[in-house]
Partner chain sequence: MIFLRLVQNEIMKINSKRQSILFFSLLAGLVLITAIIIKAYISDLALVMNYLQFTMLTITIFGFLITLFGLILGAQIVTDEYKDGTIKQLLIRPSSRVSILFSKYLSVLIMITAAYFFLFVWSSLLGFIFFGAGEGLASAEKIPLLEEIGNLTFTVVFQFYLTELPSLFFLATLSFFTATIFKRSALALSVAIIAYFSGKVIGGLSQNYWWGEYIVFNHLPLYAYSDSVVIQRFSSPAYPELGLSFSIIILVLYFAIMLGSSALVFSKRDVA
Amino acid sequence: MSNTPVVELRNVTKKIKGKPIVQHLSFSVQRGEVYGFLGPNGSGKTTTIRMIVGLSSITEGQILVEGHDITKSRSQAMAHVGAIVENPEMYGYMTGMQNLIHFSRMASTPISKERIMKIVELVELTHAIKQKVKTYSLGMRQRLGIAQALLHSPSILILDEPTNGLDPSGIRQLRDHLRYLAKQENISILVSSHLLSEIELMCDRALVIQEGKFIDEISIHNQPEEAANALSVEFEVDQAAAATAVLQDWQAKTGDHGKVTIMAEKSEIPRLVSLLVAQDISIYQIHIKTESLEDRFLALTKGGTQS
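Put the chain from that sequence into structure form on its own, the form predicted in complex with the partner chain.
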């Protein structure tokens, strides 16, 4: 197993008619991880994904898939990519099976009938695979889309806004499915979304972009540990001014309605309470302000251009 990232962007810029859509973007997706790509609508997510899958040209920079430069050795690079860009468009006038045969013929190495049947089973379409795709529901099309993307055992599955147009139960099914598939097939997944909740539930790490620029890379599962160091703790007391004086070593700030906010570790809280009590200050409420990913996202994108 090599340590090279499955997908790597190096200083990628895309300009359309002189207008920069994506600027100096660099990131990499490691083997086996689910990587989120987060940004408000129009932030350049789709453009970036189009560049990775070879639908758009790259103005500057380099994109590597399994170490192959996608412009110089496109064929080798694309052999490792499975993708659904926006909606899972299929040939409605053919059956699900014909669609899969069609895409299997486009793979660089031959795909056996058994492999196709295994994937069909994996996405739970066995019952409908002989029907024309135009009779499929959106959820079924979505699953057929995943099937075509997985046929050739790619090392990266790229999904652009996969939950667009799905109802909540559909979204949930898709999410569970993807996590399951990532495990079963041992592949990395790059998933873009403007919905933070989606990214939060699906991904290990996420990149935040806005107006085509890198804003931050966040590690979703590590977040509680990170925050454990310095928590923002809010006390509600009867004498805010006095409390602030007592707690000035912990960067105390006085808020409205008798609220005092400090920065402290969790283990320090009991000691702070006894300090306040010793000064005869009454405490009504203590509240640890865990910063949600949502807050961080909005803070990062400065409220965002989201509608």
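Next up, the form predicted on its own in place of the form predicted in complex with the partner chain?
Since only the chain itself is given, any partners or molecules it might have are not part of what comes next.
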């Protein structure tokens, strides 16, 4: 089972009043990975998530969760899904523990007190679990919502804009919790967010869709080694014109503030430094320029705005 995708979409289409919202979309989420879901406003991200969690019907195609077709075997598929599609809804007048016990009673299989306490520890709410939820910060409410979604031991946790309204500290705490759940608990996480910098820090891979169509899938943390490929290398020097002349065989381009950019392999950099030093050119800084997730997203969507 370990090599089988936890969630797999096969040629999924969703039409509303004849208008295609999602078109022939296919992707899969592997076990224990954090998978980002990106797209401009109106790209179909939330509609796709609603189909995965069974809140919206599928017009065409197939969605499998742990090998179960969500249309034909809905209960078996949903038993493996934990989700927060909107802000987590909790009873403010009850304590965190009372909320979790209440939701645990709705599960199809019994959930032990020991299981509840383990989840409380996982989301680091032990200190506050006996306090009323109305006293919780937004970040604590988000973590309690994740605890609720994890009660029945799902294989995948699906979060739609989980960082909405959180301050930088809360965002970082949430990110660390999600990475921990994926790597230590082997839970797959599908997360949609408009914060591209957070997706870049949090996710292993990210899917980009636009107008309901697959655009690209980007590897983030598991990128292949680039050492053998040409990299964009920027030198900050005291004589930019002279450095450009020395490095003309490497497509050198002169920039502002004494910066010269070339295309070279990583293994060539020591030699290039020697060439510049031999010409009495002082080097203040060397920077290998990498394309950010935001750069790639904007290039793929032609500047589309994240929802």
